[in-house]
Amino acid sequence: MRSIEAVSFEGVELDFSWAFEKENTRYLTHDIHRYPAKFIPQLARRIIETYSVPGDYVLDPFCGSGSALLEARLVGRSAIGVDINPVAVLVSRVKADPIPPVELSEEWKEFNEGTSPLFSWNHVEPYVIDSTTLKNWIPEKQLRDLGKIFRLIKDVENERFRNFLLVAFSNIQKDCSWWLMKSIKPCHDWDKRVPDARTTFIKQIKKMINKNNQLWETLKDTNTQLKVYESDARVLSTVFDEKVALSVFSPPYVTSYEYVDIHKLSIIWLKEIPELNDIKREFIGSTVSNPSDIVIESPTALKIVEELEKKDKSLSSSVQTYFQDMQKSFEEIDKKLLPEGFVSIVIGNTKLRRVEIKNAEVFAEMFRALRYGEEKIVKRPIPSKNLPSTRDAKTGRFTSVTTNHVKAYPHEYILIFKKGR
């Protein structure tokens, strides 16, 4: 590592054509199941078209829904993605590799009608998981045929298909839940006409079954390889073998672990465990009772924890924390990028208790501690994102009020550097 200077970016410009604001991001398995943030399709792609060639393999170390997965094999290269959040590497294993339409239909009509069918259904014994967060949200009877749904998944020999199954059982969670369904954040709606959850769960997979036949016809030819690891990015390096031309990723922002709670449902299911705390500890950001020795290299983020520690001393841990993760995690990539490879992050910044939390620059100074040059920075305005449009002004976390709030991501960076300058 070097002493580096604080850098701004507060001189550059909107780049309008990086907007996409009239694209379709829903096509082929891109909206297989809800995902908060995702990559726009589009972004990534162009961004994997110019920074890499067919052949090479990028990698994705926080690769959420498996966007950047997704569009890397389908301009020709293969993909690598990472992350911690169980519902994230089971959804971009399905989405970005597609099952062949002759297996997959056998496969549902095996299920929905053979050994363990659907039309049997008052005689599937529930799975139950003792959970007090599924009952507060699941109506009894919903809950009910959940578990009828889960019992004949998990009796599904085929992983492929068996994980096909679980990305629809995931995303009904929604659905068939007393959750408000124009709000990310957990909100509940209690006026809400909770559909049938075995109606649901067969319109999604008839859903999906359309959108993996349309994948399959467009990759079939491709050579590409697909590998998706539920890991931590801060042990990256311990993960894979392969050496990666590019590293594309949005990573996760300060309150990361946030993310349990958009997901926690299908965790809850997923993992067969009744509550999430120990799930959250696990996320970057959040380990703040086992503080690291991680020198932070970067002099805007000793700043803003400076800053912080002003107004809130526990919140200033918990972003010093997160700071130090972020490090870690690019201290990971760097051991996985090829010679004169190249990192793209794109990441806005945000505000915590009246605090400016730049994380553009301070992961381009992290990212000139690790010898790495500017290639290009561009900011993007963002016409939408699928996220809470407002944070709470005193807190900085996602919030669904309309009083006392801030916009969150009125635009956001895409900072590309490459290894070695």
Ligand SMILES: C[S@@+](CC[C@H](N)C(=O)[O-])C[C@H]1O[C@@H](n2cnc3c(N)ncnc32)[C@H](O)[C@@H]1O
Contents of the next structure:
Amino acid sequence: MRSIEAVSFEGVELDFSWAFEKENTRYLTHDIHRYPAKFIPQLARRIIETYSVPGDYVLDPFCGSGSALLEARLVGRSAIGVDINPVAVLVSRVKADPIPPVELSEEWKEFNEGTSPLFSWNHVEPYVIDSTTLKNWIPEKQLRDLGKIFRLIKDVENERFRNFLLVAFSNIQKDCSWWLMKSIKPCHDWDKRVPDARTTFIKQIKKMINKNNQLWETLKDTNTQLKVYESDARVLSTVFDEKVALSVFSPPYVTSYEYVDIHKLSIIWLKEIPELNDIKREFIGSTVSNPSDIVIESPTALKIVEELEKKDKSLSSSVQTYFQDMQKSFEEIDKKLLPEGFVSIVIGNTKLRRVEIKNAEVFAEMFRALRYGEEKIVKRPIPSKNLPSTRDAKTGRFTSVTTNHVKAYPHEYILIFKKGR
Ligand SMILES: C[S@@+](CC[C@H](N)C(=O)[O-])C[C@H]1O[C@@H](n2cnc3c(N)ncnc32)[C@H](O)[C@@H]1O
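Switch from the form predicted alone, shown above, to the form predicted in complex with this ligand and output its structure.
Full complex below, order starting with the chain above.
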């Protein structure tokens, strides 16, 4: 590490060629499972095509639902994904690695007989997880039916097909509960007519089979690999052996999404644990993250932490931990990157308690300290479905208009760093 000066991106002009405003983002398996803050596939693809070549390994250390992993494979790169969230890992494995259609069709035929009332459905013993959270969110009939589906899934021997079924099962948790569908965060909708679980599950599977088969056709003549690990980006170098040519990601944000809360129904089933307790601590950006002793190498980060401390000590300490965790992750990414390799981060700045949280500048300073050069800094407008809007000064979330008759484009940065300059 070396000491570095503060960076500013204030003069960077908006680049509309990165807006991808009217693109279809739901093609192939991209929409088999909901996930917050997914990559725009075309954006990930453009980065991958520009900063790696076919045959390379591309790494997403915060892979979420696996959008970048899928795009990497679609353009002939092998993909490695890491995420701490078990739902993310499951979805990525299924989304970016199709099952041969004949195998899928045979497995589904056999499984479907179990879900058919004419065969064994009425006799299936529901799998029970004694969880107050599940009972608080899922009506009794749906919970029993989900328990039956889960029991049938657990009996499936073929691991890839079992994962395929689990993705469908996970995605229907919000449909089949009192979860307010338009809300990402957990919020009850007591007026909701909660649909039948078995019918919803079968509908979801049919959609997924269709998409799986399209993806299989698209990928069948390519020769790439996919590896996805449930692990922590802060210990990345211990997780896999390969070196990568490009690491592309959109990291977690500080105190913005609590991924455990958002996916709590799925995680309870997948991990078979009644309540979630301590699992949140491992998530970077969570309000309850464990403190760290890393020395922050970014002057902008130190200034932000200091300014916040005057207003809100606990928030300041969350932000400090967040920057420490991100720096630790960057050091680990560096260990896995080939000489002259690239790192690309898609990140927005935000405001907390009226203090600007300049994530982009902070990350650039941290990579300078690791001796990376700035290859390209793009300021991209966020597509107009979010317009006119800006981020709320207190929460950092998108909210209503900025006035002064100036059209304010919400934007984010695409940072490209090159190793070894
Ligand atoms: C913005 S999301 C990534 C979304 C992804 N680009 C997509 O297209 O779906 C950030 C991810 O970071 C993950 N994350 C949080 N803490 C982590 C950690 N310590 N190690 C690895 N991943 C972590 C979250 O689970 C979440 O999936």
